[in-house]
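Only one chain comes next, encoded as structure tokens, the form predicted on its own.
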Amino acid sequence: MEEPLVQISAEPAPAAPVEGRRFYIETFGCQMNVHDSEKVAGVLMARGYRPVAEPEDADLIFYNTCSIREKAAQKVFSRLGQFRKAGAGKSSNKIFAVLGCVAQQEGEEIFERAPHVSLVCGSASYPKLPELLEQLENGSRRVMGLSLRTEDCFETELTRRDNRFRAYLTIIEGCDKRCSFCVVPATRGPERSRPSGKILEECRRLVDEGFTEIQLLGQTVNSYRDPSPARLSFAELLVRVGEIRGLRRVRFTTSHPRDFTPDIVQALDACPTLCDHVHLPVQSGSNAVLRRMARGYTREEYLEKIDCIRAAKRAISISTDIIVGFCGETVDDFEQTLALLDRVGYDQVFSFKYSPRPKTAAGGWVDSVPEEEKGRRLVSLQERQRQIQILRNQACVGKEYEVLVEAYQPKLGQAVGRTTSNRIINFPGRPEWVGTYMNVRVTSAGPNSLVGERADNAEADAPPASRLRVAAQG
């Protein structure tokens, strides 16, 4: 699932030399990579880097990429292009870097594509990040870090936390499935997990910090294997991270169906604090496109998984990913996909049109279906799901729910709120809520949002409500 493109904050880097050389981070992509700039952002200041909010004062740009789709890669380019623009007129010696899955993609082309990039590393070279910037500050005109083979995950004592409420925690990294229109396996290499005992200490250190809120990553982060002595399962480790003192919150994504299993259930059940929230990708109702897909699970598995989830003590939010348009579909598997989504009445749909991707076994198969057919159904598809959601949060009028408020729009005076559940919430709020828990009661609904107010004792703290102008989104 995509996220929004993502700066690095630009506030001030504790201990930081006067003089240190500064950078700037541009990010694109799943929670993942917004994580890995965190991480790459915390490699660079322990160096006596200092980040800076425009390219233009920058001494190295890093653009973090995503591949995930065909367009990704023209947008390094076109960035590429615009930064060394920006950096023109000001200096020569600026240096620039992409990392992530485009750079592990494209690999030296990028180089002649774009020579005035002076490194390459995809995120399975991370962690000789140090030894690559060593050569850089050396004088080295370019440096690749592309090896795929890894036993290590990234891993920094330093880490650029952007959320002060919030921390994301990778857990596992790369994936094993070799789905056949996937390009992670080629970009992120093998799955590799990180022992228990660390994670755990990492979580305790985050809550003594002040985090409330950790997200558990992995490109399949239900894959989780134990290498430790004590071999927890994903749904132990779930449990232990959710009985640490001082934690409100705990999610985890993305989930593969493959490696979903009863106990994840059990664990939700069990422990409160891990949100009633599941991300599970189909990314087609029709057998047969699964199949071709290389999924390793049918449509009546998958269901049985939903109905395992749906039959929970607590109610579970769940989301998913569906690509329409794949090689071979038919208009009698898109009409498959569509009767999934009413089988199953997702809380939240992300959407794509199929893509060919390099490294895949599917891009050197035929794109049957034409750009235009691709279109028609994504729209019928969304169309579909955005009356399921208009229903599905409909039900939620008159309900009260916890929820941390993550953002304040001062134009309309409104809190924005997410509940357990993955909802987003607005109601009449105050800056000094953000990073705050509230209860709220829901008064409308929209497809893609909640409006409520807030159902404490603290009405009266709020701005009037005739003075605000909320409104679901969607």
Contents of the next structure:
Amino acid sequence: MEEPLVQISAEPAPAAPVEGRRFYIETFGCQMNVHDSEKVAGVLMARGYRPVAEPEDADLIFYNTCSIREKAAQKVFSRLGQFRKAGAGKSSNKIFAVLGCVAQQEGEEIFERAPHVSLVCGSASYPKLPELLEQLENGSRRVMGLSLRTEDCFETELTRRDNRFRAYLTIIEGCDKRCSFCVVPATRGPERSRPSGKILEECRRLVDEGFTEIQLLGQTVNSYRDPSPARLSFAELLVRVGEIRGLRRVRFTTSHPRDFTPDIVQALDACPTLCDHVHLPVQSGSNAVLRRMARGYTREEYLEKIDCIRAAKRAISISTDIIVGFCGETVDDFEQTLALLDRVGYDQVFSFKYSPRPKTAAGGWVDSVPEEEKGRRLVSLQERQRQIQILRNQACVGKEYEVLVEAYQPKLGQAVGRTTSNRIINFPGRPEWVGTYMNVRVTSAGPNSLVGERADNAEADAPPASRLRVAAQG
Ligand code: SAH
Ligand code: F3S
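For comparison with the form predicted on its own, provide the form predicted together with S-adenosyl-L-homocysteine (SAH).
Complete assembly follows, chain above in first position.
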């Protein structure tokens, strides 16, 4: 057990009036976490709390945590420690809450490690958050929500979305796949899908509010099973969402290869608003490693899915996740992963060194590949992929793409646009273009992004073709 980060205060937390209380949330990890924080913020604001940008200004400080790899999990304790150093932990009335995967994984131990924490709550218990907050408001010093036995999704009308034009929307929570390396089934609980009618209703409302892109989320988004009598398949749901009038782009992540069926590709072909991009984590190119990972597919089966995507009527860009140095991975296994990169031709690869996790099957196995060797494999994989991306991106030069302008970099005078195939194009722009769609011609290419110029003939200061109605935010 590590030393406690701050002195234990025997005093109960003061029950200050809720009205006017300020909260700060810091989010670590995946899009699911980002979106969970948006929902938590909505619940808090409905109770009269106000968001602030700096933890120093907040009465309640929430950390929404990630434990997918050890480094990610350590971050929250270092944040809590920074507060102690700044003297804010023991003397002030600040209330600390740890949410998400580290909360679920460490549970009550968090109170031991960081006694100034008052709320520990895993994502499967978020539906109970209003009750837990009430206990905090009534002065309870230690409040926990850690049950994984749930059939509920965390649904709320109150979500406070941070982005004005792209809305995240959870369609399935949890995961039942139990890959041997992964903490998610232990931290997010069993798979549960939302009824398709509710999803479609929420999508329509988002479009009415001015959002033009919707990203459907789930740890295994394509394992979606409609619990309502409509019984829509995932592919049918995609098409129904894609057909909503006024919606321009629909993305979905993350797809699991085992449940990636040809009807998803047919949906992409049938419905132009579904984006030209599939994220399909492979994890390894070696059958021996895939078997130990319990991924539920072979290299050959995975490649069949890739060939099916490549046979679509339009070019679909493919990205993936890869773990190097998993238990027992030999040099030959690793070479097979490198060869898979060449065979598939990914547009983007997220690669990680294997990190043993508690409460996973592989957590109890020998972590046989030394850290330095994992590092070497990671560098070599990233270098191989860099070469592939340079070639793939160079093939875009001279072509025109529609982008959604997602940001503006004032120092460079550059707009940052994203193509439907998930490529980034930087081009000379204006701040007011953010949130609009425009055509851009690619003039040069690097491994990670493209450079371009606006291709529309429009005068530079004419209003952009499709300005967004900005969503009213709380
Ligand atoms: N639901 C997704 C993965 C979620 S985690 C799926 O079906 O693949 C995101 C990525 O983190 C994983 O795809 C994997 O590449 C990586 N990852 C998960 N556990 C890991 C571990 N213990 N060590 C290193 N990387 C890990
Ligand atoms: Fe994790 Fe495998 Fe599920 S990577 S999220 S257990 S599909």
